[in-house]
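Taking the form predicted alone, here's one chain by itself in structure tokens.
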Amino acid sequence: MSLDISNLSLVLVTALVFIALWIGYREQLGIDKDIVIGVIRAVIQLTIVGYVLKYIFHLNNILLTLLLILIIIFNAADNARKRSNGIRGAFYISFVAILSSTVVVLGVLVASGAIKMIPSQIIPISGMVASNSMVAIGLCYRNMNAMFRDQRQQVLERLALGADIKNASKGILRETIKTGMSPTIDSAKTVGLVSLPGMMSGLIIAGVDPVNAIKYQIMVTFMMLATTSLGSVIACYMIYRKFYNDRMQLK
């Protein structure tokens, strides 16, 4: 099966983006640059990218594709730092927290077998998995700032009451974690009956045998909980602390 696809045909795909464009002035929603500036970088940071893929897939060399993976956690904790609205150390915990479940979820799927130490699966997967972990950071930072806005007065008693940080901050990190989780797991819950997932249709439309695209799609769904539970946990736990200041008093 052919997956060429024309430059004509790609000018002519480009008339679905005026659909969007559309709405955005018929409703005034005030999105039209946004949507013109993400259009243009699409094209030409996915151009860039496909042709570095391209070089570093043909040299197979290990240390351009671990240097890769890097850029690529360096980008994703640069992103989910955006939604911290000011946390200091964020950028730094958001890198922590990608790069521990992107080296745990690989570490795991090259022992099992499932994956081959070569840049045309390992670099793939990595993006997966730090730009999951990444919005699931991002979701934890969003939820944290509004909680702790909104929970002020009680985690002000609870301290008042001998709780320490932790204690104090208990409730608020576990509905953090959950928010930071949700996305994945209501994806996992409906997949296949909802939704047929990239990846599975991905691999169907190039030919490989539907019960083997499944199976990379199990693998897949599995490896996406797993990296938002590890990147929520370790973000939430790491940043919640900056909300005290060094005597233990909320800021």
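Residue numbers count along the first chain shown, from 1. Note that the rigid core is defined as the largest set of C-alphas that superpose within 1.5 Å between two forms. In this text, all values refer to a predicted model and were calculated from it rather than measured experimentally. Compared with the form predicted together with its partner chain:
- Once the cores line up, the CA of Y237 ends up less than 2 angstroms apart between these two forms.
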Contents of the next structure:
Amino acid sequence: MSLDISNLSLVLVTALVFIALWIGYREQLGIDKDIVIGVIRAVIQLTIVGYVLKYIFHLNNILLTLLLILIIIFNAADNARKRSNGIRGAFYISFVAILSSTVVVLGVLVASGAIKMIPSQIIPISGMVASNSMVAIGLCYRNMNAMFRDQRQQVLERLALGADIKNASKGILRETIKTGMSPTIDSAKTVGLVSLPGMMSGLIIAGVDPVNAIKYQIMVTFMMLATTSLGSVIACYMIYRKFYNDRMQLK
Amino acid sequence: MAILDLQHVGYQVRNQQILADINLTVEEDDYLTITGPSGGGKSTLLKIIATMISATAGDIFYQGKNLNQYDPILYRREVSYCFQQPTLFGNDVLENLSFPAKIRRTDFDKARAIQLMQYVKLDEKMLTQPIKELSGGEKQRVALIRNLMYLPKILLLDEITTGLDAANKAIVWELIERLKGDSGVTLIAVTHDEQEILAAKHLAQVENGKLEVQR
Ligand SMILES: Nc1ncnc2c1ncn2[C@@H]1O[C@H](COP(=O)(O)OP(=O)(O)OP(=O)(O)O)[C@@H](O)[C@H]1O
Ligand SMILES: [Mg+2]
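Okay, that was the form predicted alone. Show me the form predicted together with its partner chain next.
Then the entire complex follows, led off by the chain already shown.
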């Protein structure tokens, strides 16, 4: 596959950014600064990552590859933590949840021979897994905060009747795990009908036979289902305890 | 030995002293009525006894043992708190009345639930009624019998008749009379109701965070 965007084309495509800037200006959205920062960050980050990946793919060193995956997971965990609105231990919990889901999913993919244990395959896949896990976990945190606030009295009633904290939180746990998983389930239902997902589009644009590209997409869809469910379950079961103190009282 | 003994109990949030130096002894099978002006600290006191919150000063002994030596879960099954504005959870009445059995991992005693419902004049058909369809008085009664599916040692009642009409109050009182009789349940009830205060054998007043035993 040979695909190359010339640098000139890329510069011309910058016109698209000006559309966004123009709309922001006209509608007085006050987001021009954010757009400019976003664009500059995207260009710089992607450029750096591009060269780093090139170097690492070239080196093909297992330790370096694992290190990069850990960095990806670290960043994903930090991002998920930000959604937790200050729940204590959220970073650690996010890290454990994302790491576990990534390890399990990668393990199955490698063991089944779907992908090879080489940097150019496992690094992008790890990135996809970690970022999906991160989004699911972030949704879980948001939802759990909201539910413990809205259903505070119901939780207290259950505690007063002598429920342990798991029984007192059961409904919230169930709803929250569902919330974390539902975007993935929804997108699994509409994949190919509404959107051609990024990976598949990329392969097709790069000249891969669409029938081959779908095999990858099917794999990605399964992988996302496993990732978001694992990430949500692990994070939820670890984080709900943080809403209680050691005397089993609601904080 | 007193079933419940509070010694110099205080509760402070940030810099606000909500309860101070509460001393109270409750004997087994007693029926203590607590009254006092709104905002005086009555609910706070019951929540502390129910371990929904922890006192910030003093000690509480239940059956001679310090409260913090008990497993909160087992303690709350013996010292049961009925909230001032109880909320039902789940979808229907059944879910509420079967919850105590569920957390004890035992089978739901439907006959007992129906008997309790009869005591408070709720039709057995109401078991499957969605909670959003219940009236305020019906919800209050369901919440009360939810605390009685397994008889507690101490029942803490927080203004459970406030907002009920005379007929509903009478129904609730009837149930409480039954408990006073021979059940072995010690009752501590907060109320603003004149009649209940007049009828009370043992009465305490909570005002400005201080408790005073009246009789
Ligand atoms: N967590 C808290 N933080 C701050 N203030 C609190 C807290 N809990 C209770 N208070 C305050 O403590 C005081 C006592 O509250 P409490 O609910 O115990 O009153 P009460 O005697 O039950 O009143 P009422 O008869 O109206 O139910 C009130 O002024 C209340 O605002
Ligand atoms: Mg009160």
